[in-house]
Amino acid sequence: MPERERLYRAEGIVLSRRDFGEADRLLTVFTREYGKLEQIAKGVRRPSSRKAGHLELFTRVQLLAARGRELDVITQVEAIETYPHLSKDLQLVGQASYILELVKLFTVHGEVNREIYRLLVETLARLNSGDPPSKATRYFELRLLELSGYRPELFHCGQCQSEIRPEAQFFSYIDGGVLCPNCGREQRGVRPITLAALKVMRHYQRNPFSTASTARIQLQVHQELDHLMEGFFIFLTEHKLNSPRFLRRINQNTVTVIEEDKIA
């Protein structure tokens, strides 16, 4: 194979990594030009490696890679954006990990999707800049569903097609959206959704982030949507998600510390 065909350059985000052999590391990188790729960084775990600091999680990189029979080999890499604040706060680590986990599950190896790549870059930048993590994540969830072809129906019943009225409804993972009370009560595998939570989903679905993020949302509504969206993503991907469990442990520990401080 000619050298110019064997080597390629790409911009990407490191989604995951794991140790391989004595000094190498296997990485999943979501690139702008080639989609999701499995690559190997040889010798990166050695103390003398110059690549190590450029291949951390959440890092946006410019890389040069050589095509291999099984895995492409990263030969050069340079960090474009490290998003330094993400690694300093456990809540941000959890939120960013959740974003990467969803991108890894919703993208196909070697399939280019520049819109999802742009959404990923924008979301990591929002988390790093201090935007409320719950709002940045909520917007990401609904945009990812739309870009992946799973935009939830929030305005008409998924069964009878009647217009949804301003009242508590049901959400059906199978139907991919809201069911009216009459239809929802007769279906299995649905969960109730409050009017407040439905309004938030609609608001985020039809507005850009600059507008969507101005809404004031009560904590219990965010918690309701956390569970609803986690269930929807598990249904769609048929995979248990690790990051939400990590976030719940963080939040539980935070509450415990606050309660202990009050007692003291």
Given for the second form:
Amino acid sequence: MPERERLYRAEGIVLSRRDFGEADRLLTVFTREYGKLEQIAKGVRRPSSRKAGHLELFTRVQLLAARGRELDVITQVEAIETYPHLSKDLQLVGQASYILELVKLFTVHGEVNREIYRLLVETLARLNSGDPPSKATRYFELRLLELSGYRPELFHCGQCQSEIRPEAQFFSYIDGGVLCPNCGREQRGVRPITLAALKVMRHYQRNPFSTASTARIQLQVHQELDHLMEGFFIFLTEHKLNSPRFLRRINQNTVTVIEEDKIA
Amino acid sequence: MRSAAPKPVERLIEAFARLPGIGPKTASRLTYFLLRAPEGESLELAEALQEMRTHTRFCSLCFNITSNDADPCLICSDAGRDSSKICLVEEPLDVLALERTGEYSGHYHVLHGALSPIDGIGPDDLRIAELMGRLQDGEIQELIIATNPTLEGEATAMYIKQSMEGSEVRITRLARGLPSGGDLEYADITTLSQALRGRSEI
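So the form predicted on its own is up there; where is the form predicted in complex with its partner chain?
Below is the entire complex, every chain and molecule, led by the chain shown above.
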């Protein structure tokens, strides 16, 4: 937690915000210096607020806050980066929301995690710069799992420890990784994973984004991983995720209908 | 822990505390104020609450709040208003704000929220399908999107625009710029650049 001084300065990204009181907003900000914090921004719903425009979602801000008895009050704020393209495309709005939603779920109040912070900033910048959103998101997912101690085991069977051969396998949420066909077949609550999807996960897990993103990934494989990862995150956090549902709904109108698959 | 207040009192405190912006302290204060005030005052409040609930409904056209005996609502049924324009807002309170300007004489459509992926609010949770229905009859020439200038409001505007592709209705968005009485040096980049792009002759 912040030290004893009353005022503190931090750099952060607004993860969520909701209306509070007459014209205030309650914010959850993930800061580089102090981790995830709840802060209140007074009067920001008034058009004349000096802070409002700086405290939007998907904005990296420098802020000055005063420690309060229950909530810290944001006294000054300035946007460092606004990632303008994120809010101009519904697909990107959904993807970036997904990123924020996961960061919010995977971080603990007042716990500093500079690596996740850096990953968040990098991912928003990637989405904003026009990198393929599915790739930026995929990379973020695997890195977030790794940084929070849930790095999926993709090389050895989670049960018999035998080396995973290049064939279709099973993915087990409980074991946190792949199971060989022998162990997986018998197991309840596992889902199949194609060789192509497994390869993508391995590739993304082992390489930096610049290398990982060069691989071409078929749409079906991305869709398979969308479902697999969503299921894994729901299993880990015991929370339903809102953004993937939103993305599916938005894409219904424009691209193809992605079939909701059943997770055993 | 058992509360020292009698049950009926406790019940009202809890009911007050569920209202937005009211904490347990304010809730108790309001309750004890009513206890001490003349009986008529509480009864009037109770009656007003009940009437508000039982005598109102959503206007079947614009989904603003209206009284039971006026559907379509007073705005929708006002022959003096310009029926070729619809102004799209998030909340009923936004209608009141726009009406206060005295500048607008068209109709409204209340969405009851804005798209928000994080909160799980999708197009089906808003009155969007109903809006599309209204736009189909050919009478409407302009749709003024007046959702809030927040990320959610913008996303909603974007979605509406996408859903109306190919429609002949003119779609406009409320201008974004500097607030009156504001100070340029405090303006954020987004607002300032939009104000610059949307500058007008004087």
